[in-house]
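Shown next as structure tokens: one chain only, the form predicted on its own.
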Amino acid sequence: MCAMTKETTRRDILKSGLALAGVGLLGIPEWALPALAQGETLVPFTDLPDNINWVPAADRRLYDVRTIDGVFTPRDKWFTTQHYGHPDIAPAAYRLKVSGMVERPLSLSLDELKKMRSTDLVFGFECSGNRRPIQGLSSNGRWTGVPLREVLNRAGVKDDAREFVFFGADHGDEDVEFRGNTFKVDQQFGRSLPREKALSGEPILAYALGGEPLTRHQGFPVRLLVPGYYGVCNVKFLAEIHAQHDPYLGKYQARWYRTLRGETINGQVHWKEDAVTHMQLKSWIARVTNAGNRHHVFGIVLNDGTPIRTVEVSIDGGPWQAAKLDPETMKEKCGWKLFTYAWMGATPGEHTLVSRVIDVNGQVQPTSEEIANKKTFLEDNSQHPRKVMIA
């Protein structure tokens, strides 16, 4: 289970003159704060696209990970992409229902919610569609809520009840085709869990993000975190929890949000479709500087909360070597971990660098080649390379 914890942010730490004239004032080694340091210069990545443009929509906005400058993600910067737009919701009028197989069926305000028990969750999550050579649907926060188990509990859960749906206040037009024919319906956004999970005591119904409301990019007033969970499965704008005992076959649950992979057995490929739920282990390199004679390589690790081992780069194709896991980062199980490496006697030229995390059960972050035979683009967590020239 994730644990929910008071998390004090380094960002005042980043922001001081401290951090750039010597942090081990502080006790924290400076190859763990992600900011540069005085006399770093950015290398530019050449894999990356020129002229990027990080807000492509109204309902879409990409984060530059080269810029990360702390541990959280600022609001202002934090990635969104929606289906449906952000709907207009005014804190006095908002009400979450809890309906179908409870004892008490619920209609709580946003001031009744934030009157129950709250917690804190340090959870850093990405879109399932993240992938190269961007990378900028990923972003890490200190969310605060009401546990979602206290809720249900209030509600008093049935026996018999073993899936809850989520729905957003968000909706809109969707033709649904069944054996020739197309039903054009008015449908809200939902995801669900399964009993096990909804009661667990890990996903938390947020309201608060760094400390302040929800912005309307990150679902306000309310939405489902589940954490270790890709985004989708953390819905925004949080409407109505219904418990049923039926799975929930709604378009983002069934259909546009499915992994195709093929598996060989016994000599023969069977093809198998899994819902997106839990991310997959995955790291990157987010940014190199040069610092003298030296380069730091600093990047991201994300997972679904189980422990980490190591991460390792490779520079040109050559051994793996262990880089640095910042050890405050590895205190919050699904917050995003940090990690650098310190890339010495770097020669002239252009360089491919890469990293790959490997898990306390051995997991290894799989090549791209290793996972070809995933036929859709959702959960790509194969190893990035990353190209940048020395001058």
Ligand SMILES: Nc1nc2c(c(=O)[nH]1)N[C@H]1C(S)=C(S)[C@@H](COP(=O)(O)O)O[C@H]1N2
Given for the second form:
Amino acid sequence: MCAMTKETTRRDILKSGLALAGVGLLGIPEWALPALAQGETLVPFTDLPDNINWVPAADRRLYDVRTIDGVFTPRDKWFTTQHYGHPDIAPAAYRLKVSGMVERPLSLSLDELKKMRSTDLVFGFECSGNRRPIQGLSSNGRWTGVPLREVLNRAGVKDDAREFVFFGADHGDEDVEFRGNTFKVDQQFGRSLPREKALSGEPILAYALGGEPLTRHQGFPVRLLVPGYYGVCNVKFLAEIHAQHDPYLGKYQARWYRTLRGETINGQVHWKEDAVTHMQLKSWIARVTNAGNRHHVFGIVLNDGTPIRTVEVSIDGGPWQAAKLDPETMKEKCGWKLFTYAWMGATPGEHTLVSRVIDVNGQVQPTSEEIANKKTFLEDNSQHPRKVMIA
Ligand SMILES: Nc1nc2c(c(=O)[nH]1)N[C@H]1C(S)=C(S)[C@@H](COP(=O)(O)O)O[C@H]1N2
Ligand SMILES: [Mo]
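For comparison with the form predicted on its own, provide the form predicted in complex with this ligand.
Expanding to the full complex; the earlier chain stays at the top.
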């Protein structure tokens, strides 16, 4: 709500031509400026590939974080990825089924869902494959939906239901390998949550983004959102919730989104394979701009909702300096947190800028060397040294 007001304010200011003069006086935070204000230029990142394909396929889109001009990602710019394309779902025919170990199996229409108590959730997430140098698989939104717990309570979850599987309406042919045999099966996209998480009151079944129906890319008509979790957990085109006793081991739960990490336990390295769940503590520099002799560094912080203590920036290997966390975005537990840093006295030539975030528990965003024991490319939350060229 307050964010909507902010957007309007910014636009009004721009219209009235006070864009630059009014910034300090009106207290408009620096990140609320358009990507490029009058007289401002984008400082090129020299670590970005020359010709990035921002829309590499019909079902994929990267978000160019250098163009960010507000807290919320515009609906038509949201990053997207899907594994089985977009299922066509007619809203009138849509039903969300709740099946398995429940007292009352349900089949809810979109209208029935919308009549239930709704809640708003500011939630930004990234695909667990989001990483340097592009960092384009992340976006931030204000969602509306029904708390998952309310739907599950309506169905009456049985005591021995331990696992909740969320199936999308999308599906495709998969090869399931087993001891030298390959079985071809038609699988739905599926992810699961343990009972404690499903009934925690946190996840929602969202039907709106930015106050409007979900886009096709974002999972029309209904998607699961698990605040603080990586993209893959947020099942789009949600068709069925199935309560069961045993762990669900479908491809997108147990195989395709898996992190292999070496952990030292009692002096011995144990190789652990985990499903991708909560987001790791991460920050990255999204944009550097120049106006006169000032350089503005702007970046994004993302994590699982653990409160943030500080973000720091280091230039050319120099000491860590505190960046400024935007107080508005800090209010939202699971939204993007934005930060700015005023870089004074930048000299012509190439420079390396890097950010790191520290949470209230003292956990520090690691360097890539510090997570060298993580073997799959997913969950890369390493500090990202950005190379920039000052003219
Ligand atoms: N039904 C369904 N849900 C899905 C997917 C999918 O392929 N099918 N992809 C997941 C992955 S890997 C990510 S990163 C996010 C992307 O969400 P977005 O397209 O809204 O950005 O959706 C997740 N939910
Ligand atoms: Mo993903």
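Nothing here was measured: the structure is a model prediction, and the numbers come from that model. Here, rigid core means the biggest group of C-alpha atoms that superpose within 1.5 Å across both forms. Positions refer to the first chain, counted from 1.
Core-superposed comparison between these two forms: the Cα of A93 travels less than 2 Å. In the core-superposed comparison between these two forms, the C-alpha atom of P319 has shifted by less than 2 angstroms.
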